[in-house]
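Just the one chain here, laid out as structure tokens, in the form predicted on its own.
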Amino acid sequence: MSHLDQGAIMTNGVYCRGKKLDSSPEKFGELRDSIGLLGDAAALRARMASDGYLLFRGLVGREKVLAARREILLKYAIIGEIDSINHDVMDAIMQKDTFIDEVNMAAFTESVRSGKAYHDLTLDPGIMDYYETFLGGKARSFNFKWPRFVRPGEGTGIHADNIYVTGGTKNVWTTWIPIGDVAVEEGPIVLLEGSHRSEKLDGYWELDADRDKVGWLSEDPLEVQRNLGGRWLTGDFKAGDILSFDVKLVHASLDNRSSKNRCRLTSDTRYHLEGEALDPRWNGDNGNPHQGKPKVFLPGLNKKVGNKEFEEEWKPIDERGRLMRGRRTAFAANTA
């Protein structure tokens, strides 16, 4: 069963970083489901080695996912990011006149990451059982979680995760969770087929994003595809689908081009064997993992700039936790 609306893709196209992808069968395709491999460690590992990802459709109960969605979207409605007066909050329709700049974003982002329904989703028994089978032992997740609220017009740059999350064990795996249904036009994840095995990326994988100020691998998905080969792979996703993948796999998101002005809500979490070395940036009580001036994880809200200082995903805040977008802090105002 296909989970891609080929007619809509041919009519409207799919875009990444503002560039239209080649949607021909040789360049663009659909992720394959591996739900039938659950419980078979050898088969799971063999397919992960081959494909670099494992998609499990319907692994988590839909109601559990929707409970996390409601919990998070109500918080975004409180700060004015979505319109819950004229639309159902679950529709995540972007509100034009937001008041996000006036609230304590340090407290807000922590409340999103620590919400019970979201926490329960990221540690769902189905996810943990899969990782314990796949890894061959008791698994744990990073303490830090990455919920992503992506507005129309926004997306995530082209990169591989290992340069951000392997400051401890290298045996780390990413899970991407759509928190609700996510259609292709709303900008889901897109993976570059076979890129986790590309020798051309050996030097890139040795970098550390904090130490080396790497930024995105590229702003051009067509150029990356020409250099590395492979198809860009994605799909339409439903609440309950789970995507696990190799941290060396090149990926991004499609641009959110929702015709309904709908925001996309997803999550990134990382898992590894319990007892292996922890990356201190993402484990323990660390609200500012990239150090320097206080920042919060808040993707989007600005034009793409390359992310060398994590600016596309991490935003500076003032002493009251408010976003510093052209605002003088209270301290600066009182001493001017």
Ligand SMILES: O=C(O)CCC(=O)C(=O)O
Second form
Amino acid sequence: MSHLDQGAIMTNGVYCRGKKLDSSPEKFGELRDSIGLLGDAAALRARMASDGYLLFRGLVGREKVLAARREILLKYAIIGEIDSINHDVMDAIMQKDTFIDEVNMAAFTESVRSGKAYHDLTLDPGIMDYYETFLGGKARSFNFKWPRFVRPGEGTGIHADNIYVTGGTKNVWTTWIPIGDVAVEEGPIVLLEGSHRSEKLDGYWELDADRDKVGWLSEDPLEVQRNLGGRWLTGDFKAGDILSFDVKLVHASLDNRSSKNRCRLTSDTRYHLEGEALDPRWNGDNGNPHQGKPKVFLPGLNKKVGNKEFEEEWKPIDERGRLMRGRRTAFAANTA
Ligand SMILES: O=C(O)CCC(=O)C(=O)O
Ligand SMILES: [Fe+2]
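Okay, that was the form predicted on its own. Show me the form predicted together with this ligand next.
Following is the full complex, with the preceding chain placed first.
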């Protein structure tokens, strides 16, 4: 069964970093479902080795996902990012007159990350059982998690995760979780087929984003595709779907072009065997993983591209936890 609305893709196009992807069948396609392989370690490992990802449609109960969605979206409504007065909070409709600049974002982002329903979703027995079979032992998730709220007009740059998350064990795997239904027009994740095996990326995979101050791999999804080959793969995702992938696999997101002004809510989390070396940035005390001035994980909201020094995704906050973007200084405020 196809989950991609080919008609809508033909009519509206699919975009990444503002560039229109080639949506012909040789260049663009749908992620395949591996739900039938669950429980079979050899089959899971073989397919992960060949495809670089495993998608499990409907692995987690829909109600559990929607509980996490509600928990998080109510918080985004409190800070004015979505309109819960004229719309159902679950629709995540962006509100232009946000009050995000007035609130303590260190506390806000910690509150989203540590919410019980979100926590329960990321440690769902279906996800943990899959990792225990796949890895062959007891699995754990990083303490830090990346719930991701992406407004219309926004998206994620092209990268592979290993340059960010392999400060401990290298045997670490990313899981992307739609927290609600995410249609193609809302800008879900997009993976470059076969890129986890590309010899051309050996130099990139050696890097560490903190140590080597690396930005996105490229701003041009067509150029990356020309260089590395493969189709860009995505899907229309439903609450309950789980996508596990190799940290060497190149991915990004499509741009959120929601015709309803809907924000996209998803999560990135990382899993590995218990007892293996921990990446200190993401485990234990991880209030400010990239060191230096205090920052919060908050993608979007500005026009900066490139993500050198993480500026696209990590935003500086002031001594009261408020975002520093465009904030008037006390002097300017006094004289205005
Ligand atoms: O959801 C996105 O926009 C990006 C996700 C991602 O980079 C990840 O899950 O590692
Ligand atoms: Fe990623």
